[in-house]
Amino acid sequence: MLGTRFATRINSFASGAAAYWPDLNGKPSLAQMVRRSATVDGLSELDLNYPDHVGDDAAAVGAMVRDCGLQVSGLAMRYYTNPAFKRGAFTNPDAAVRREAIDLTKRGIDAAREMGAPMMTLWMGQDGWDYSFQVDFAALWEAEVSAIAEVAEHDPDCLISIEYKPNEPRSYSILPNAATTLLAIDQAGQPNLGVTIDFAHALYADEQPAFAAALIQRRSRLLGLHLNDGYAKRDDGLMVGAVHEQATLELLAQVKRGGFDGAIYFDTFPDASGLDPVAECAANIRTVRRMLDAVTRMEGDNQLADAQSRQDPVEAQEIARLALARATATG
């Protein structure tokens, strides 16, 4: 059931390290961050980065997380091990570097399965360009799609979810929005592929997040839901509902209607502002639970459907505001 599973970004729990670990010399270890995250009321799962957090013994890392009372919901690929990846992972101009990125991803998929995690998330932030005339777009697209197909085919039982983002670190990403990602998935043609929608990424892709989710659920599968917030200019990683409360509520209503029942993952950056990550994550969980209560209230009668059938924003906005206010009052 949507809203019973919550996951978060583990690196957030390095925030305020000196205050939390007074005797710490250097950065907290993964095990320390996991133990800290396990103190969050309502948190059930973690996403870990590969290869950063996993090392050579994936099974041991998975067991360590479970011993803290949490599950590994999935791994997320990071392409930092080779400086050459800055010019592209799956789209690097050097065929040897492309092959290194593909093989690294396959090892990451194997690690996820060894840990008992069902999914690998691909954020291809290095795949793109920075200048006009820098790339042959057709060749770049072919390299990206063929690599996605190859890594998805590596283990058909592992879900492969593509997290799109308009830019950063490249000026232009090859997979900048939902529509382009859906096109790549269609051409890759592997049944275990799907999409992760990140709320802040969708905002600065100039998307309405709920509409992007509706397209994903219509043409593919929504495999990942990353909640956060921002000002639609960059990946701010703010707390859920801090800026775009109604758009977040609408997204939750859409993904629930479309049948998504996976973990809700908080891709927020309390470490960027020095916030207490335990308090910040717990606040995100409370916010989402109130919003899901409001969604349930709106589903309980036909008022919203009637307003939407008339495309009446005055009534629809009022229904959403009242549902959230009542959920907050009783929560």
Given for the second form:
4 protein chains.
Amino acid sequence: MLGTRFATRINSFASGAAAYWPDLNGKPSLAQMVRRSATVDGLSELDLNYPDHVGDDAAAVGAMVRDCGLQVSGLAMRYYTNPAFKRGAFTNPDAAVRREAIDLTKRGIDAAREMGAPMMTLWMGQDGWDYSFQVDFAALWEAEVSAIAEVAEHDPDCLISIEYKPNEPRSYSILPNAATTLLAIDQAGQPNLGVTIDFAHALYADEQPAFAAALIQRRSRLLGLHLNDGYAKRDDGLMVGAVHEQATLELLAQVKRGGFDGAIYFDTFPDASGLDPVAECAANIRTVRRMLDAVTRMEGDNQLADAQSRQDPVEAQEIARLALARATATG
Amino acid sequence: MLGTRFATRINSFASGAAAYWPDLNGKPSLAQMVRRSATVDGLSELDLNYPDHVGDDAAAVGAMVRDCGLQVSGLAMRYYTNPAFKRGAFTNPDAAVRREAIDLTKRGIDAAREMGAPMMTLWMGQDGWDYSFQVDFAALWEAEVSAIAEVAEHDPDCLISIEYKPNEPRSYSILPNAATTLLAIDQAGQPNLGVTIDFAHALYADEQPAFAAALIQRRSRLLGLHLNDGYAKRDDGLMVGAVHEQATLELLAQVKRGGFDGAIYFDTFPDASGLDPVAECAANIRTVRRMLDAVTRMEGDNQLADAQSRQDPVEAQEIARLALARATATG
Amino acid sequence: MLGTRFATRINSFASGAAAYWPDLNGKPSLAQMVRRSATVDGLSELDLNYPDHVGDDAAAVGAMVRDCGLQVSGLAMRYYTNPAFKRGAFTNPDAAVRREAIDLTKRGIDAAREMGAPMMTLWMGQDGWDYSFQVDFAALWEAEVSAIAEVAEHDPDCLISIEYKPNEPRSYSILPNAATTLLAIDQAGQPNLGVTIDFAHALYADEQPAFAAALIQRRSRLLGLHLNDGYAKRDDGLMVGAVHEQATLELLAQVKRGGFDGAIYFDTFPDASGLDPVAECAANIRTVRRMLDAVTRMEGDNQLADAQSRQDPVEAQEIARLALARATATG
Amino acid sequence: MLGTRFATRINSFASGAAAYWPDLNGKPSLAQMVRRSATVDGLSELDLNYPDHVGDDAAAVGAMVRDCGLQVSGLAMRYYTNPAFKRGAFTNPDAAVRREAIDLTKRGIDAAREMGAPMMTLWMGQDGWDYSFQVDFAALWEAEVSAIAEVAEHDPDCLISIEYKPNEPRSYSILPNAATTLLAIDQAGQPNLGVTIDFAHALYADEQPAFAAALIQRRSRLLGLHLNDGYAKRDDGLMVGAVHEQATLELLAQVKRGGFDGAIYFDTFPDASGLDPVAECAANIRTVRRMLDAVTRMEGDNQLADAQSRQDPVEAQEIARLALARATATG
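Can you swap the form predicted alone for the form predicted in complex with another copy of the chain?
Entire complex below, previous chain first.
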């Protein structure tokens, strides 16, 4: 059931390390960050980055997380091990580097299976371009889609979820928004493919997040839900509901209605501005619980459906606002 | 061959009406604007809006345009006749208004056939939403796509081209970018459907226009090419190449390579800031001719393809810049 | 006291005219719209456009509004009477047209005085440029500032408030944001000058509205407060709090603290999407009353000031959210 | 004379380090990067970051650069030495951390003097906020401006140039655009203060860069000019002229006319996408030389001034385009 599983970004727990670990030299270890994250009431699981957090002994890392009282919900690829990946992973102009990226992804999928968390998130942030005339777009697209198909085929029992993002690090990503990602998935044609929505990415892709979810739930599968907030210009990584409360509430209502019942993952950056990551994560869980309570309240009668059938925003917004205010004031 | 047909927006020719027609009372007639546009050297055709410009006697309007020495390249729907269309054309919450929009579109398609210009551009600017919770996204999408399918089916011999735009007049359009439009066309499933790229719309949809064209040419058909320019925030309607010269040149190279040989249409707004529309249109034709000359120069050897195979922007940009500078300096 | 005076845009009340005035031919008259607006519970006043709404008999128009039970809070200039204003009002390249704009403004100031509403809002939307190399920026700036000084000097007892906006109709406005407007006011040097914040303009000027207000209240005077909402891309004209609830609440807290006690004006566009303008305006008043109640609740103790002294958003946001939820749930 | 001094970002020269220094373990040293940069034909100087590049022996570092055949044009502060600076340098909520930032800046100013390069660039990227209600805007502003005044007063013979940027790392910077920076400088009141324009920052502050320069040159002094390019959404760090050729040319014409004759600095990120930094820097120098040649050509007669007096973009753009094409085709 939606709202029983909460996951978060583990690197957030390096924030304010000097105060939290007075004796620390350098950066905290993964185990230290996991133990810190486990103090957040209500947090049930973590996503880990591959290969950064996992290395060669996936089973041991999985056991460590479970020993701290949490689950691993899945892995996420990071293409940082070879500096040449800056020029592209699946779309690298050098065939050997492209092959290295594909093979690394397959090993990541194997590691996810080994950890008992058969879900891999692919954010292909290096795949894109910066300049007019830099790339042959048709060739770039085929390189991207054929690699996605190949890694999906590698293990049909591991879910592969593509997380789109408009830009950064590249000026233009090849998979910038939900609809382009759905075209790639359609062409790749593997049944274990799906999509991850990151709320802040959707905002600065100029998407209404709930519309993106509806498209995804119609044409493919929503496999991941990354909540956070921002100002629709960049990937701000703010707390859930900090800026776009109504749009977040609408997204939650949409994904629930469309059958999503996976973990709600907080992709926020408390470490970027030195916040206490435990308090920040607890605030996110509290906010989402209030919102899910509001969604339940709205489901109780058909007032909202009626307002929507007339496309009447005056009434629809008041219903949503009252539901959230009541859930918050009493929560 | 690309570059032999140039079309433009006829309403531009109302600009500075008082100076051009000293005896005019009120607005110039369509015939007056057509005669003025025919003074632009190199202009070969016009798009007309339906029903605004065409009314009930399409054949007579077509003959009037031809008498001025121009062709009609196609019609474009405008949903302004009923104020209720402000709340949506194909997605209007009132079934009767939605039916009226569909039927009006079919009559427009009939008029295009009658004028010997079997191409209808659909810009569904009223179809979208302004507020969270205002609409049921799944229902809105089905309403849009089923209406597109129905009007396309009405006359399989008339091309139907969908022109996407991120927003305005609605805060969010249901067809905001190339990829979403391709998903709609895929679902509608009619072979006479295709896509129109408007350069300024693509810019503020955060698309690299040439990438949008490559996607369209792979998955569907590019049926219309609207050139103009802007600052990637809104639909500025500036002269071609005024801001994004390299991106325009790249788009022209892409569409030519992908086989597009239709009219190049200038969707600019000289009337919004009181420019001389004849000089403005002539400048657009001159700019595009220089750019197509530059494209031809770049096709002469494989330097650019070689730079692109290495994704090397330093070399690729210099090739493009030199080609355009030479075409301009000698043109 | 803030919250006792509510004003709105009178043209909104043309929305859905055919249904409201079944016998109407053409557009509703100003008097019809005023009578309709007077049915909104809590609305106390209107801004009128000059010359559009006022014409030659300002006193009579003022009396008509008062007869409907409303006040005129001020006038706002519109430079539409001469099509040549499209190329600029105070910055028009033609000295005669520029003079016409200045003189029209002075007559508008006289009319405001005559109506007993000595406040004129200047939105210089036509003053700017569309293209690189189009203007001499230094000359354009001097033309703008000297005209502002001249009209302000015309009647020192009439407040002159400048409403900035990033773009539209021009691609770039000469007064795009709060800080540039403050530089112009500083240079103009007239004590009756001040600034109007339009919430949606501030959003798409990439401003945090409350920071803009703080700058204005430090360097000049906040004379007008236009509330609405949008998606930070364009002037959407949505209902208050529809998208950015927290930022609106923060703005209200800031302007109150800085001593603003003028009318709260709703610059929304219900007519653009066919909403019922009476219900829409009533919703705006209800939303602002809840927000002002929340501001009062937050003023009750120093929790928020304490969180702000630590720049702690986790605590500060929760305080604001709870205050607003309680004001809404019980309101 | 403008165009005789070219400077660049030294960290760019770590790009592709493994290929350039096959025996390198880890990152290249500053001296290695300086030697590599000195191979760029036409490059005359470098900006260095304080304290990162300078450390405790400024004189030795300056000598090393000169030994490589380059000059130091100035220093730029970086507030990374204390992780607490993430929450603000001059605006940090902790008075001790704020003091540390001010004192570090004074030591940087001393180092700049010691190196014979009395110019310090302040980019206060950490000073801002992420959330509504996080800060007291009035207090934040006073903290920022009083610290700027204090460091400027520290050494009246060292120029202090403020480089504004809309966001990143903070969601909102306290000095986001030219006009806000001019208000801060006006209030700080020190004669050695001025402004640095970064072209990409100006673009995504929604400024026309040449207008920003004109405002700065009217109200304060332009002390630094950082050229690069981008898509007006973020700090892309692309090569000069890659996207906005006309706007760059216009900026160069404006700053020259306003008397700027300092170094032209390339703030580009070839390292972010693995480009050859020597070829990339050489391309930037070549592009700017062509543009300055075009500026000279335009100065030759008064055609452009005449077109601008009529605010005629059709003619003005053609003059600029032809001048640049001729400078490029023959250059």
